[in-house]
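Only one chain comes next, encoded as structure tokens, the form predicted on its own.
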Amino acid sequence: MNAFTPPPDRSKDLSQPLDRLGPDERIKYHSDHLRGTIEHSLLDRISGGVVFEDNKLMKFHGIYQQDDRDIRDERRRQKLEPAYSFMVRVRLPGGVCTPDQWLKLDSLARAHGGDTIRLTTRQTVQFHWVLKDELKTTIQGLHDVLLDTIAACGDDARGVMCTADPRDSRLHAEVAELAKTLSRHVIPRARAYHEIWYGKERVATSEEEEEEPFYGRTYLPRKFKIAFVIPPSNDVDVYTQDLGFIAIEGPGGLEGFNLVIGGGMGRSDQDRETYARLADPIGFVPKDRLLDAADAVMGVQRDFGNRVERSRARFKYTVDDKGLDFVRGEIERRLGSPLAPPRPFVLDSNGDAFGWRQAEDGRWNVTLLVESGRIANRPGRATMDAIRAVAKAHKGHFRLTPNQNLMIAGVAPEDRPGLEALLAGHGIAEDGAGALRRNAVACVALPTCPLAMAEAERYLPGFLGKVEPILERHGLAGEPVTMRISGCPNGCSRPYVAEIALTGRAPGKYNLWLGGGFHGERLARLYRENIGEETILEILDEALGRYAAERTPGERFGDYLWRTGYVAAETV
């Protein structure tokens, strides 16, 4: 990164001492530079599990541990520990890979993580279940084929975003470039992964030398998510980032980006002072001033935000806690010049356009529908075996959606009948899910995220399957309608800027959110809250037929409950 934001000297930690910030910070300023005391605990042949801080720094290595709480119960009456497992991220900028790089993840996922590979909302592949035991060999395996899981967690800047339908396939290929680009520049740069999974020998140096040089010791006060967005689809959901940049071409090419700031959907039932939030146009900049301007926003985030309550510590809260105004005037200053004005654009939808599409290239791109991002072979459908089968045959590339979906692209016209005669074989072929179907997302939940507390990935194509009869019932089968469903009120589905959203509150209990724009561009209202099936759907019949009955030409779901004060009506 460029030397004109230097992090500030953690010892004296932005005015407050050591003892008085977050517990996390804590753990990160004595942690050896993220090395705490991992390779011990990965030793430790008693305990499938690691000691609680080292599960906390593992994730800056893009680590999770979990455990199955399908048994968790069980295994406590039994005086035993939790069934550990790991969840391993990979960092997958743009969510682009190589065929070799996915006959990598499948022959890891057959081996160390339970014949499944996850997609996730970010464009990337997590693998679950996996072994203390087997992490190394997880990791090192990755390495092979140029992967890896650097800052695919931790408070630092995640996996970068960038819309993943090619409409224009030469200004996609610059943006997803970029993406790239900058992915590689936020890396941290810690010596401490190489050592612990790859087995390097730690080299003596002086502590500023060991310091990581734009993060610091105690790098961000919680994670930063960054996409890229090219109009006028909004896959990425750029309003729910905390850095987005919107691609705006001009006669001659891409020309830079609008910026905005300070998105986020993670929220608690339990903290009325936390919320989600829509992101902020701030300005222009042109597409050479791109890493500046990530620097800028970064440093404003690491050098202002919270590190006393890790509650407010996201981005968002730092721009509503300084003000838009402030926040921006020193982005400004660091980027030593005023923004421009953002420029006009256009955005549609957030959904993926699925089946085989011609890019201008001439080369052809097919979008596989995923239920709930989760790639395992099933009876009749074997679509982990499909997409192997491609990535041997394969020339392309393949793209991960932020919808949790995957796309075979960059096919030659010769090569698209046998790519189609292979997916077929294996059950893969124009599946017909109706339009509901096709822009629903749910996050993984139970039994493997320690923070569920209901079901979503498991749930949701059960509870589609009782929604689409309504849909049908009023003439709404072919109407997109955006939904979401998450295990907790996180919203790793991104649920609040959906038209229809579930949030867990217990098993079988949800709130329900209604109302968000059907591109992302508004968030949704809270309806009604901690309630079951029965009455979401009878909320969701009656809202339905209202729609069908009352909606203007063109008029979405989401925009229908506005105009009619629908959601302004809300009993919680």
Ligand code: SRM
The other form holds:
Amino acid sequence: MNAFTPPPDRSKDLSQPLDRLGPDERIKYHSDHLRGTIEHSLLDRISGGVVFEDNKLMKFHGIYQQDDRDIRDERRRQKLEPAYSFMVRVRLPGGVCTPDQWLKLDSLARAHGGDTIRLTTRQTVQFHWVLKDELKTTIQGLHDVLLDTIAACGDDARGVMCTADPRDSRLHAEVAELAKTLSRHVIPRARAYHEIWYGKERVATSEEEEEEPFYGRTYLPRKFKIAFVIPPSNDVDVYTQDLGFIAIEGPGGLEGFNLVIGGGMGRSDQDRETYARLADPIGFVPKDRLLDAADAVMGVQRDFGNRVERSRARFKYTVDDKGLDFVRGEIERRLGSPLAPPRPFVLDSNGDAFGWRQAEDGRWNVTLLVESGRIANRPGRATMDAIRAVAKAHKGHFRLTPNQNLMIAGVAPEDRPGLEALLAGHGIAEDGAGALRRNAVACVALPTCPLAMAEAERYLPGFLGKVEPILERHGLAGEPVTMRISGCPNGCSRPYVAEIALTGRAPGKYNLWLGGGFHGERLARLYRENIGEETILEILDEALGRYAAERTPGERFGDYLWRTGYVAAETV
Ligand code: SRM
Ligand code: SF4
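Now the other one: the form predicted together with this ligand, given that the block above is the form predicted on its own.
Every chain and every other molecule in the complex is listed next, the one we just looked at coming first.
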């Protein structure tokens, strides 16, 4: 049985007539399948931005309007419109790209993206600072190397993630291919993207004729995130996904996947109705039912998700509001059979493995640390030039990791010395970064993110420089502790599964979270609210000092905090 079900006709669905739904639902419904007036907004020379509705719709095309927040107040004082530019997010399933694709990303970033490339926590690339009249050139440039930005954002299934396995196993090849297949399967079919950005002719003669068989006219209630994980690495943080597939191997290779559903990080400040949630396991599906399973799960969210209150529209709230048993039952009904019980598996970390590793086929991979995911040329460390030089010589491929790092993959043994020399020549030799720095992630935040309440990407390096001496003093310099910073509670760095996390409240002020699981299996607890750096460092000094003195052999920092009641006792 095929689990595909067409969407309900919202104009006739009396349980939720359109005029009682949230404003975003109406924008989607009346958008002519995501066309809106984007063409018109792009031609408008008076403003550097686009109109409100088009800004919403352009997210489905992978594009966000932003303004430079560093100069926002000054522009306001001068009575100028905000300094608008656009963030363009590429769709890169599993984070895999070829050297030719990288060279194109590099040249587009130099031409239109402020000379920098941002690697994201979902294994893709973002350009910032793209001006309105550079958008088409940028997107057509991506098209030249078979890349696009379709559904990289918006109320649809986003970029599908996949463990960036440095062992490069046959299992990885198969699962990464399935991630690509699923990514193709879940993107919207509407042709608006091709018309607007590539200048293709409109084929459908009416809105009704346009094919959007799964999503219909109102797409999903909210973004939907999917990831594949290959145990034992949980680099994709599978429990934070709306839908996670945990690869299960048998003696003959990949057998299928355990499904976990209903994870998510996003919270709204001071709103207890919104919260981070870990995904629940609901069963096992054989690999030949993968697409059916995705259709069934996404179909339940499409049909039962909250379309009235956007802050409660993520799948995690559907699972809690309707109940896990109801949601599992609906999924099974759509699949036509009960799910088999989940199979055993072991996850042991959510960080990246750095340095050179030999794969099963004798080729080599090396993962490079990219601090805060920012590829740029800085004095003494020309990462942008280095990766371009590597891309010109490299015969394998690149893999972006879920921790915003970059793997150079598939290096033949005879090519390794040449690549090592290239990297060293650009100051990117084996770096001596400590264990904390290797396990630290920060979201973009200021100056481009409109939702940022505090710094994250720009704050991380300096903050690490203050925590590292504390670790050294307590003899913990080699101890991998996971640390994540987000500039606001939305949690783009997946902070709520880190052992130490900061989420922004105001400039220089953060909420401090402690005790997430080392492999992303447990949520951290809110330890102290709205505190500055000095207090944060004092708390960390004390907690890490006690950990160093009292831990049991092999005990992780987060586990120690729970065992000793440190987080439970003092949580706000
Ligand atoms: Fe995110 C919104 C950046 C991963 C939860 N996120 C945003 C926006 C687009 C701000 C906005 O809505 O205007 C940020 C753009 C900043 C900028 O200047 O680039 C933004 N999110 C990012 C990235 C680039 C962070 C990074 O430094 O890597 C990540 C891009 C991923 C990608 O390639 O697709 C990114 N965002 C995440 C993750 C992590 C993940 O998915 O694994 C989360 C938490 C998981 C989750 O979704 O629950 C995340 N982003 C959010 C939310 C909260 C959603 C919610 O459930 O409430 C928002 C706000 C929203 O959607 O309204 C948000
Ligand atoms: Fe922006 Fe907040 Fe996401 Fe950081 S966590 S990128 S500040 S939305």
